[in-house]
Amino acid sequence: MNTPLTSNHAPVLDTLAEVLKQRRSASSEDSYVASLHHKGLNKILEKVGEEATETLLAAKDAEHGSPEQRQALVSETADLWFHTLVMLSHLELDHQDVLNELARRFGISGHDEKAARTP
């Protein structure tokens, strides 16, 4: 059974997506996001990779770490999600498509879902 994703934080993603869309055409001097858009996809992907690495390192520290180290993982994950949303925005893709894909996978074995993907 497919269950739609619902969250009281969904408006945060919607609001952020709208801001990111607006910043695509903003002045790069006025906005960090605009500066990433102006530098292009490669710079955005570099940031996604950097944040992914920082998230992985924070996860290793958080596994048996202090509350501060666990909070650092939350912060790094937020950075990763943010830069991933910038990437989607740059490519004019909607975060809701990702949420819909996650919702579609509910009730499907991860092994079955992976096997069903085309190689």
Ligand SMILES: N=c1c2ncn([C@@H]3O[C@H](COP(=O)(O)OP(=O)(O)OP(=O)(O)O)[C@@H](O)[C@H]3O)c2ncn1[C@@H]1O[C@H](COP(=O)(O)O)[C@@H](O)[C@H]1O
Second form
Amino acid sequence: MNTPLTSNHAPVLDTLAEVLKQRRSASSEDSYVASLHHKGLNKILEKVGEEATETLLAAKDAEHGSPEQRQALVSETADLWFHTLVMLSHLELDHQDVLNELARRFGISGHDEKAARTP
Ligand SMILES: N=c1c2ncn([C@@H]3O[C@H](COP(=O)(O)OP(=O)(O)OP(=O)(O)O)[C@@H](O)[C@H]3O)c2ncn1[C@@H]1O[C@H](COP(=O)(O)O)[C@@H](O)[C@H]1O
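The structure above corresponds to the form predicted alone; please provide the structure of the form predicted together with the named molecule.
Every component of the complex follows; first up is the chain already shown.
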């Protein structure tokens, strides 16, 4: 199926992105996101790396695991998404840029795309 995905399907992400943007000028004492923005890109990237590792460990546990382990994977994935959204916001990008890129790729087989790359 080759469905164009140009409309907005992510109201939660829209609202969160607006909060993350506002936090760029908020006080670190009042806001975890503001504290990350103030600590800078390296700290944000450290958190993304930590959350990525925690997500893959949770995925291994979830593969043959209990409902609780599957829910733990959902929770870790949410942490990872959240911190990547903070990263994008810090660099004045957002989820919509990523969704637009995924929509652009929609229907293009990964095998075909790879074969069309110039060496
Ligand atoms: N979705 C989230 C969200 N997900 C995870 N987290 C926080 O991410 C942090 C990371 O957890 P960890 O245990 O890995 O980190 P830690 O050990 O506490 O931190 P470090 O000392 O290692 O840096 C925790 O403090 C979580 O509470 C989040 N913090 C905020 N949000 C959203 O962002 C909004 C703004 O948050 P504030 O800026 O804090 O108001 C909130 O209303 C939420 O919608």
